[in-house]
Structure formats: C-alpha cells, structure tokens
Amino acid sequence: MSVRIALLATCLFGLAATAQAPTSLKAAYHGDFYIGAAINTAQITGEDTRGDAIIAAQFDSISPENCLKWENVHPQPDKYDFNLPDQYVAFGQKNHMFIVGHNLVWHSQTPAWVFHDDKGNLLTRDALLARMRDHIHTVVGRYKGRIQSWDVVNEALNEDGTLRPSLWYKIIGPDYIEKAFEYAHEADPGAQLNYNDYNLENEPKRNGAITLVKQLQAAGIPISTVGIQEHDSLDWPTLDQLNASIEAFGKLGVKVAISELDVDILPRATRQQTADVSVRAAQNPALNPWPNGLPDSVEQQLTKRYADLFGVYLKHREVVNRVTLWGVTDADSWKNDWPVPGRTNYPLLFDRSGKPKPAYDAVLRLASGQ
C-alpha cells in the first residue's frame, strides 16, 4: 500500500510540476527581465496574423524595426507620418507591453535634407540642433508616457571606441549626443533613455561606450540604459567578453538591454565582425550552405549557443532589464538579406513556419531550472 501511495504522490508531483512549468518566454522570465521582439510592418498592421499570435503569446516588450526611424516617421522637412507608429504603440498597449522607441538620432536611415539647407549646403551647428530638437520633441512628445524607453543615439562609435565622423558629429560636434539626450529628457522626463550599439563586447569599443556614459553622467544628462545589440555568431562574442561588458556597464550604475539579439549560423561574409547595415558582400553559394533546412548538428550548436547566452543574462538579471530578439521568426530576420542578399539564415527562436525551435525549448527550460 505504501508503495502505491508513493507512486501516486510521485505522479501527482509530476503533474503539478508540469502544470506549473512556464509555457511562454514572457512567463518564464517574468521577474528577471522583459523578453521582447522587434516587429515589422506586417505585424504592426495585423497582416501577419501568425506572427502577431506569437508576439502576443510569447513577448512582453516590443521594438519597431523601422517605423520610428527618421526616414519613415519624418521623411520631409514639413511632413511627419505617424500612421504606422500610432499602430505600433496601440499594438503594444493592447497587449500590455513594455514599448521601446527605436531610434531618434542615427547616421543611417536619416534623409539627406536633415543636414542641408534648401540650397544644398550643410547646415550650421545651431540650425541642425534646432532641427534635431524639433524632431525629438515632436516624436517623443507624441508618445509621452506610452513609449517607456527610447534608443536616443544609435551606433555613434567606431570600432576603436572613438566617435564616428557622422554628419551629426561634423556639423554639431561631439556634444550632439549630449544634446540628443537632453532634448529627449525634456520631451518625456519619465522615459528610459538608452545608448545603443553593436560590438560593445569588444574591449576598445566597450571602453569608448564607458567613456561616453561617464561624460553624460558628469554633465548631469540622464542615461538609464546601454543597449548591447548582440548580433552574435556561434563563436562570437565569447561568454567572457559578454560577462565583462555587462559587468562594466553595471558598475556605472546603468542597466543593460540586450537590444537586438540574433545568432548568425552562416559562414562569415566579411573579414570583420560587424552589424553595419551599409556593408554589402557578393552572392556566393559557399556563403549560403543550407538553403533548404538546417542540419541537426548545426541546430544543436544554435541551441547550445542560446542556452549559454541566456545563462549569462540570468546571471546578471540585476543589471539586464530587457532581452529583445531582433525579429519574430527566421523568415522575418534581416540576416536573410544582410550582408549577402537572398541567403537563408536561421538566427531566431521560431522557424519559418512559426514553430518553436530546439533553442526555444532550451531557453524555456533554463528559466525554469530544468
């Protein structure tokens, strides 16, 4: 009788454990950090119903892939287009999500008119500052209290940690970053303000970002978060590099957002590890080895890689406040077309048909301690 009771207790315990096991990413990491996804136009408008169902079920934060970038929201000097951004924010509010604004000041995807007068000459410092302030106040002000976090300045650093010689820098000077944060804080004092960049796991660029954060803090400029983009590969960054970066920013008193996570499993097409959207490489069959599906051996590597990365994020849950996947399914990923057009990549947690991959299961199990 005692054996039967023990067996029954074991079965009941197993059923209870199964019932309590998290069934979504947002449930699994609730209390640790937000789990986000970057969403595209079809998902914002409701055209991609399958993608929307995944987003609503799995994520509690969203970032916009493109609709809030300057060329889309402010394409002409006297024209703002808030159609998609309004739908984006409404989607996040409907699903009770932490909403991220991406991004306000960037050297890329910014129209040429922003930097030139009506005769084609470069603007003066004061004129460009006025244009920047108007843009930030208009966009951030429209969504005050609804978009909780803004990527204020995006990718301002060179790989050696020095400031990129963008037109923002050339016309205004190095304090353009300080001014952008100042204007964003004026527009919404309650919003989290972020600096966002790639390759911050590499020590020279990390040191440049540390210097930048310290300069903003010394000037009394509110910066709450550094976004480490984490456009990773199977072998970069090392876990030591990632640990060191999160710890370094945590020591400055700012949070870390893993802001644009994906894992590229294809052969590297460029000599340097980069996420510069302007980089292009020629098509080559050798760079697209798995157009019809991923071999099990590579799938296992991807699964282990995601488990290792999330292990680091959990270790630093007191510093990491958000982990955002840059896309929903493999079919959505920008890595299919960058830097080589037309490649078939597999960098996310859901496959092309919207099914969770083994990497998803590993990430889920990790959170529940299995």
Ligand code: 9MR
Second form
Amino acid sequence: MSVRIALLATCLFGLAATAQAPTSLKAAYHGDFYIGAAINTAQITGEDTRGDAIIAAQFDSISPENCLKWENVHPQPDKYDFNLPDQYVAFGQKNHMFIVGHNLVWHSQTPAWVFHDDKGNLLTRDALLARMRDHIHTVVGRYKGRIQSWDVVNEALNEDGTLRPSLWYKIIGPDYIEKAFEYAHEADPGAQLNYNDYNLENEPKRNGAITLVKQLQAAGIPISTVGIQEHDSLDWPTLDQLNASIEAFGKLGVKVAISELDVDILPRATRQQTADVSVRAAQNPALNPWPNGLPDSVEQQLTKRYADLFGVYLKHREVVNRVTLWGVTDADSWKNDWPVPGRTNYPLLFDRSGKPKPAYDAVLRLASGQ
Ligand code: 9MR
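Switch from the form predicted on its own to the form predicted in complex with the ligand and give that structure.
Up next: the whole complex, starting with the chain shown before.
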C-alpha cells in the first residue's frame, strides 16, 4: 500500500513539476521583473523570422537597438522618419510587451546640425532648448501611452562622476538634464523616465548618478528609474559592486532597469572596461580566440556568470523592474564588432543558430528554484 501511495505521489509530483516548469524567460520571471531584448531592423520589419519567434516566445519587453536614436528618427531639421519606430511599437503592442524608448538626449549619434544654426555657429542656450523640446514632444508625443519607458538622457557622466562636457552641457549648462526630463514628462505624464548609463557599478560614477538623481528629485523633476546598462565581462563588475549600485539607487526611491545586459568573454582590447561606442581597437587574431565555437570550460564560466548575475537581480526584485538583454542571439550582438571589428563573441543567451545556450538553462532554473 505504502509503495503504491509513494508511486502515486511521485507521479503527481512529477506531473506538477512538469506543469509548473517554466518554458520561457518571461514565464520564469513573471512577477519578478520584465525580461527584455533589444531588437534590430530585421527583427522589427519581420525579415528575421527566427529571431522574431524567439522574441515573441521568450521576452515581455523590447528596446529599440538603434531606430529611435536621434540620427535615425530625426536625421534633418525638418525631417522625422517614423517608418521603423512605428513598426517597432506595433510589434510590441501586438505581443503585449513593455515597450522601451531609447533614447532622447545623448552626446553620440546626434547629427551636428542639432547644435548649429544655418551659418554653422553654435546655437544659443534658448535655441538648443527649443530644439530639444520640439524633438522630445514630437517623438514622445507620437507614442504617448504606448512606449511605457523612455531613456531620457543617456550616458551623461564621466568615469569620475562629473558631467561629460558634451555639446548639450556646453551650450545649455548642467540643467540640460532637468530640462530633458521636464519636456519628456510634459509630453507623456504617464511614461516612466529613465537615466541610463554604463559603468554605474564603479563607485565614482555611481556616486555621480546618485548626485544627479538627488538633484532631479530636489527640483521636483520626475525620474522613475536608473538604467544600469550592464555591459559586463566575466570578472567585471564584481557581484559586490553590482549589489552596492542596485541598493544605492533603491535607497533613493527609484527603480533600477538592467537596461543593456551582455557578457563579453573575449580578451579585453581596451585599457579600461567601457561601453563607449567611439572607442576602437585594431584586429588581431589573439583577440579573437574562438571563431569556431566556445570551449566547454569557457561556456561553463559564462553559464555561471549569468546565474550569478540573475541571482543578484532576483535578490533585488523589489527594486529591479526589468532586465533587458542587448540583443537576441550571439549573431546579432554589437560585441562582434566592438571595439574590434569582425570578432566572434558569445555574449547572450541564444547561440548563432538561435538555440538556447547552457546559460539560458541556468537562468531559467534559477528562477524556478530548481
Ligand atoms: O548596439 C548598438 C549598435 O548597433 C550601434 O552601432 C551603436 C551606436 O549607435 O549603439 C549600440 O548600442 C549602444 C546603446 O545605444 C547605448 N549604450 C551602449 C550600447 C552599445 O554600444
């Protein structure tokens, strides 16, 4: 009898375990945070059918890898191009996703005309503010109520925590950041507004972001989240650095978006850990050691790294509101061409053929507590 009961219990338990085991990232982390992916042109237009199937099955949030950057959406003073952004937002709505807008104000990928008048002179503060307001109202206004979160200002800080001397800063002054948030809030009072940057795990830059958030809060400017990009390697940031940053921002009363996650396993080609898109390094076979596949030992390190990172995010699930991977498969990643062009990198959870990697399994298992 007791054997039959035990057998029955095993069967039922087995069934329950099968029924409950999540089969997608978004199901596994449902109730904890959104799981997002940055999507590219071929995925937005539907040309990459394999990628789109992965995105729809696995993710409940999307970010536009490039199509909403100023140079793409507003290439000339009187020309906006909403073709791709409209398709991007439609894709997210069709799949009931949390849709992110990236980004409104950045020193990079912003055409030179933005800062100059017809004669080539730098604009005055008032003229640049007017241009910024017009851009933000036009873009945010178009997707009001449909894009739920905007990266309002991207990468405004230097590594030492001071403000980067961009043309935004030089022409308008340090309050260009407040103004950008103010205009975004005017354009869509319901949208979450994010300050987004890399290397916020390093203490000096983290402190710079803390000061920034406090200044915005003191001025009554609505800021809802800080985006920690998380362009990581196997040994940076330490889990302590990551924990400390999430905790520090959480204490300020803002949420944290892990906004651009990937893990670079290739030899570092730059002196410092950075995600500065202007940095370049020369090709060299020593910097591209695994063009035909990753050795098991490195695959295991990557798997452990992803499990450790998601362990930290889960621990802070009250503060972390989304975790967005910067790409879908390894073939899509910017890390294949930055800072060295033409390398074979392995930074994401799906391999080049679209198959889930061991790191994917580890992230899924972690959520379901198996
Ligand atoms: O992944 C993006 C790549 O395709 C672009 O060429 C590059 C320049 O626009 O930007 C990359 O995305 C960056 C993001 O917008 C901001 N943080 C750093 C990201 C990686 O460079």
